[in-house]
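A single chain comes next, written as C-alpha cells; it is the form predicted on its own.
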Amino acid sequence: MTEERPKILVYTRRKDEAVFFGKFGRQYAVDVCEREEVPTVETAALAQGFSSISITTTPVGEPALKALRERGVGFVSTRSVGYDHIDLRAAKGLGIRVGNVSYAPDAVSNYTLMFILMAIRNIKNIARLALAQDYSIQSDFVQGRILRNLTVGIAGTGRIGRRVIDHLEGFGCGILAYDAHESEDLRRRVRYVGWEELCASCDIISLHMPAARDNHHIVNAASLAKMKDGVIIVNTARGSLIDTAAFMDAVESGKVGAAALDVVEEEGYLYYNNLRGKVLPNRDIAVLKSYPNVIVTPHTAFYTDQSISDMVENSIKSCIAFQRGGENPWEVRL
C-alpha cells in the first residue's frame, strides 16, 4: 500500500520563502499549498482538507485556532523560534499541537554583537549627524567606549546565548552569564550568577531568553534600579522580557545610558508591515524610535537566507513528523 503524500497549508507565505517552499516541497515529496493570507476565522476556510499548516509570527488565537480545528487542522508549525503568538491554551483545549522551528544561531548573534558594537560606539547619534554633515568631534554624542574594558551580562544561555558569548571571548570583555538552566560546559568558559548580581554587575545586559511566564517583564523598575548608571541593555529575543514604561523611564533618567531593541511589546500588528507615512499606532515604538540613544529594528536579527532556508524547511519536517506520527522534535509540549 501507498503512503498518501503528506500535504501542508502555508499562511502567510513572502515572496522571499517561495524559493525553499519550492526546494524542499520537491525534496521532502510533500505538496504545499501556499497562500499570502493570515491565518483568521475568515480564512479558516482555506484550510479544509489538511492536517498540518505553516504560519508566521502573526497573532492566532482562540477564535481563529476553533475555526482551524472545525476544518480539520490538527497541528501548527510556526516558522519561528519563539511562539508566543498563538494561544497554546486554547489550542491545548482543542486538541491542536503546536510546533516551532529552529534555524542557526549565527543569524541572531551576529545581529547582537553588531549591536553591542553599534550602542557602545554612539553610532546613531554618528550616523545622524553624518546625515547632516556635522562632521565636528562632540564628545557628549560621538565618544564611545572599548569593548574589551566592559563587562557583558548574557541573560540566557541556549544555543544564541552560546554563540554570542562565543563571539564575545574573542574581544577580551568580561562576561557573566545568567539561566535558570546552567549549562554544565559553559561554566568552565563563564561565571553564571543570579539575575540580580548580572543586574549589579553588568555595563551591558544582552537578553537571550523565549518569553515566558516566569520571566515576563524581567526587566523592570526594581531590576533597573539595581543596574549600574549609563548600563547598556540590547534585546534580541522577545519584547515581553522588558517593560518598556519602566525602560523608558530610566532611558529619559539616564539610568540607561543606551539600548538596542530589535523586539518590542506589542509589535506584532506593526511589524512586517509598510507602515509608512503612517502614524504608528503604538506610542511606545513610536517614543523610542525618538530617543537618541536608543536603536530600534523591526524584529529583523534573524533575517538571513540561511535563517529563512531552515525556517521554511524545519516547518516542512515537523508537518511531515506529525502527519506520519514520527518524533517531531520542534513540537512544544502544551
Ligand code: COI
Given for the second form:
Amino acid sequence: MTEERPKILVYTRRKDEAVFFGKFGRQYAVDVCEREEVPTVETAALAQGFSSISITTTPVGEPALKALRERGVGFVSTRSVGYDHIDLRAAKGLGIRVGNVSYAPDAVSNYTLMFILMAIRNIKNIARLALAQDYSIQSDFVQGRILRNLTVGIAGTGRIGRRVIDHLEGFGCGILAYDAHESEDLRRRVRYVGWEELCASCDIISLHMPAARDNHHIVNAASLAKMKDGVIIVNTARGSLIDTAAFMDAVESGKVGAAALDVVEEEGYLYYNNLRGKVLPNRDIAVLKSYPNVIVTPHTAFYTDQSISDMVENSIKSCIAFQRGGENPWEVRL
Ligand code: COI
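Form predicted in complex with 2-OXO-4-methylpentanoic acid, following the form predicted on its own:
Full complex below, order starting with the chain above.
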C-alpha cells in the first residue's frame, strides 16, 4: 500500500517565503497549497480537506479555530517560536494540536547585541543630529559608554538568551541571568540571580522570555522603581512583558535612560502591513517613537534569510510528523 502524500495549507504566505516553500515542498515530497489570506472564520473554507495548516502570527481566536476544526483541521503549525497569538485553551477544547518552529537563535541574538550597542552609544540621537547637519560634540546627547564598564541582565535563558550571553562574553561586561528554570551548564558561566536582584544590579536589562501569564508586565511600575537610575531596557521578545504606560512614565522621569524595543503591546494588527498614510490605532507606538532615547523597530529581529528558510522547513516537517503520526519536536504541550 502506498502512503498518502502529505498536504499542507499555508495561510499568510509572504512573497519572501515562496522560494522556500517551493524548495522544501519538493525536498519533503509534500503538496503545499500557498495562500496569502490570514486564517479567520471567513477564510476557514480554504482549509477544507487539509488536516494541517501552517500560519504566521496574526491572532487566531476561538471562532477561527472552531471554523477550521469544522473543515477538518487537526493541527496548526505557526511559523514562529512564540504561539501566544493562538488561543491554546480553545485549541485544546476543540481537539486541535498546535506546533511552533525553531530557527537559528542568532537572528534575534545578533539584533539584540546591535540594540544594546545602539542604545549605549546614543545612536538615535547621533543619526538625528547628523541628518540636521549638527555635528557638534555634546556630552548629553552624543557621548556613549563602553560595554566593558557595564553589567547586562539577561531575563530568560532559553536558546536566544543563551546566545546573547555567548555574544556578550566577548565584550568583557558583567553578565547576570534570571530564569525561573535555571540551566545547569550556564550556571558555570554566569551568575543567576532573582528578578529583584537583576533589576537592582544591572545597567542594561534585556528580555528573552516567552509571553506567559506569570510574566505579563514583569517590567512594571514596581520593578522599574527597583532598577538603577538611567537603566537601559532592551526587548526583542514580546510586548506583553512591559507595562507600556509605566514604562513611558519611567522614560519621561529619566528612570529609564534609554531603550530599544522590537516589540510593543498591541502590535498584532499593525506590524508586517504597509500602513503608509493611515491613522494608526496605537498611540503608544507614536509616543515611544518620538522619544530621542527610545529605538522602536517593527518586530524584525527574527527576519533573516536563514530564519525564513528554517521557519518554512520546520513548519513543513512538523505538519508531516502530525500527518504520519511521528515524533514531533515542535508540538506544543497543551
Ligand atoms: C517568533 O518567532 O516568535 C517571532 O517573534 C518572530 C515572528 C513574529 C515571525
